[in-house]
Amino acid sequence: MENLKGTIFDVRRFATHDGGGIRTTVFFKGCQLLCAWCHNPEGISTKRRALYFDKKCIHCGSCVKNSKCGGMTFQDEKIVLDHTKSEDWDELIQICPTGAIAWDSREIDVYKLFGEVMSDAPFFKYDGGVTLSGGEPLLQPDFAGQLLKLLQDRGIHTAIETALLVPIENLKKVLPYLNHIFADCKIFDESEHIRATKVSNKLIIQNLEYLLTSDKKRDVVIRTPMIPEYTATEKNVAEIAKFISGIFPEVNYEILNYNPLALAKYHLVGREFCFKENPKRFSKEQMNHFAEIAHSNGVRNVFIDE
């Protein structure tokens, strides 16, 4: 078997909110969707880039000095990282005796990262194993579908996390290697989804609608996080919910709460967040209300992630 590389930014061990058990998450680098709100703005490039962590940095000077192209600056007694310069960044990495400069991902092959995964197999044995998710992992599919094949061979129960806009070639390449599917539908509306994410939604609903009249379809997640003010509202849950019950009414349906870590990110990438003041969390109430509006609107089998 070819030993293909990828380029992922994340393995994180010990997770429990990626599919049952005690799982090994493979963060993959690359995404089409530019959700306002992404909680992981790192992995939306497909492009490796230095990042700066002020925390870390003990201003020493040495990556100023070092700096060649103009990628490392003093700017009102602040270190400032320009990663558009053409900077020799391996070398300010190397200099750096803190860590305060590091690449925002790696190129693997997979082989190495299958070994990396395989480290945590004695977690695996009580319902858990590898999820994939990213970014967006079906954006480099043969690579993806390597690894879970790997896995598969060796008993280890695979699972993905997937915003399904990709073409559904890539989908197809990587489904016989999955035991579970969670997959977006963010925003049924698609003018509301392009304000949003700015791109369509109508390849995501496609594939959706692949998925959910497939062999798959009983080993499908259909997720919606709740973000205020853009996939939190009554009319986007019944429109989703809608859609998918009546593609097959024993769909899975998963709402997630908000999330508010994301907000410490953006100042790596040089992103601003979508929201000047962060939100809380939805309450209990809050939750179950948008539950009982997905039951309402023909979802079975809805689950709650608060």
Second form
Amino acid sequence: MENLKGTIFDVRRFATHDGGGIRTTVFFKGCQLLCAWCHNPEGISTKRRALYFDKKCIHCGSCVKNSKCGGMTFQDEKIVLDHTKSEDWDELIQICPTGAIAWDSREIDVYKLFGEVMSDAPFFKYDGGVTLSGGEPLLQPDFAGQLLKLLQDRGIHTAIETALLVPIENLKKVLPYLNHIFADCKIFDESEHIRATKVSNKLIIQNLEYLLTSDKKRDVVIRTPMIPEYTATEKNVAEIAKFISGIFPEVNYEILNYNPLALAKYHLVGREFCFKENPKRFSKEQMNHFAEIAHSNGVRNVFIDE
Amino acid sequence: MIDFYRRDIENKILTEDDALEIIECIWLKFNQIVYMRNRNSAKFFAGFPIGFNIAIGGQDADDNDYSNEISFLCLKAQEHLLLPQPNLSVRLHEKTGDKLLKQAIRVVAKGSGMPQFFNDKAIIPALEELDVEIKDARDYAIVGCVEITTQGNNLGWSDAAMFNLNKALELTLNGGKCLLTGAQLAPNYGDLTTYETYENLENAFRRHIDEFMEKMIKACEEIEKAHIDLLPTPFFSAVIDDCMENGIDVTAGGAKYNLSGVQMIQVANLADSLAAIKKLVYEDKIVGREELLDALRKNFEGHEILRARLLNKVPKYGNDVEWVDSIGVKWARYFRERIGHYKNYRGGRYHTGMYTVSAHVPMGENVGASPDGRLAGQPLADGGMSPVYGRDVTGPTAVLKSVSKLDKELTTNGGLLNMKFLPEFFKTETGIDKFAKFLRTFVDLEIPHIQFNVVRKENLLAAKKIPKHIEV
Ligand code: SF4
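Next block: the form predicted in complex with its partner chain, after the form predicted alone:
Once more the chain from above appears, this time first in line as the rest of the complex follows.
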């Protein structure tokens, strides 16, 4: 087997939210949606870049002293990192004594990554396994597929979280090696989708159809994250529900509550967050109401996250 | 006890609630007895309780689970009272039922730190290695906090000594001189600046361990002799198997088993220190030997960048990094092997444990700045097998993997692993279920012990301010 390389930004052990049992989640770098509310903004760009973590920094100035192109500077007593400068970032990362400068992601070959995720194999025995997330794992289909195959050959349960904005071939390459698929369907209306994510949802809709008519359709969970003003409207939930239940009435559909944690990461990647004031989570009643709408539009299996 | 319980329930002499009340009464009684320790001893074993230990669950002769109605009543009593005594222990094994396991987890979630969990899969075979008969090994009990003993036939002497491996390393690095007082505590076999290779350093370290072990054994013998002369315990001897038959007091070696347990303190700091030296000084050569020794002597004053590097640029024990964890394992094995050559004064074996109760604080006070970036006098890692607090950044599964590399035979006298979880984790049934799976893997990994603090930082800080008014 070829030793493929891929780009990932995190391997998180003891992930207890993405699927059954105790899991390890691999976060793939790169995503083609630009959701205004993105939770993993560091995963969007496919390019590797250096990051600066204020909390770890002891302001020793070693980086500034060794910076040759102005990538690290002192500004008003604060350390500032400019990732657009063509520094020898590896050297600066090595010089920094605290780990306050680090790459946001790493390139890794598939066998090495396989070895890394297998560290928790003793825990996978009890309904656990490995989840691919991101970013968008299906943007690196050969790499993802090979990793999943290695895992399945060892009897490890595999799952994916995908936004499905990829050519259908990518999906076809990976699907045979998956036990479980969490597929996002954020917004059904195309123009609304473009407003929120800057891209059309044509490919997503096509891929959803493919998934829900494939022999894995029972292992699929369609998910809609409830984002105030964007996805959390009665109209949107009704349209999604009608569409997916029209293809497969026993489809599993999950409505995810808003997670206000995302804001914390934004300053790291220099992006603007879509809300001035971070909204609160929806109440149980509100969530039940959305579930009821999905139900009355044909979905028999609706779930709300805890 | 279960036979009495069942007969009384059947004959309608007792209801389940009556039984619970009786159990809770004795639980309260356990908390009334306070053991006044002197100042020094109180530092090492902080917290007043004596350490009544009650174990539930565990496996019988056919490997089936031993739990019964009373096991559940014990858990319920703990859930109601949430007091520090007794030390309620659940013995886990492969056939522990989901019901007992999950009920125990629900009680852990209440935050009293109890019950703690012991692992039959680790402890029973490890006791056999120690020449304990299988029937006695299967019937093991726990003394005090985490010390393992057979029942009714043993003088375990489980607190024979605590051996500060980190002090031995300090003397190795500083030519036998104490970093805190400058006193020459051991021979000068060289110092960090004279060890040309990491192996040289290891050889000197080995010599220091050997010599202090010799001294420790002599001290233990004197104490045992003094007990025989000054403090024989005829009443105790009368209830310990073989003493009457042999006509020998338990302090003089009358019991069936005559063990002495020595604690190895603390493998986490030791692994972190040696890993830092190995990588930064000898392999990458980023840090000079003179520079590091100077920094240690000055408690890192003026060496803040070096200290940051030691803390951040070398992986730490507890993150499932093979080469780092194996340094800890290597020295624990060495110590265990070495002490196995000695016999105690009663003719029994020395063996080892890894627990400190609160001794990691005073034992840290006695150690100068260390190459893991720890400042002079600061506490060592807590527990005994736990990573240094805050340094386990790869999550709880990685901690278990690291700890599992310590062979079960290293902790026949008791091992202690502390972990901390937030109460939120236990709020849902999914959370409880995942925690149960976590503990099932703990059993598979043959780790002897684990216990949990389930608290929020904010509550602890608030409790510090107004001790009376806070529900943790
Ligand atoms: S080298 Fe690292 S710790 Fe020092 S100022 Fe730069 S970022 Fe901060």
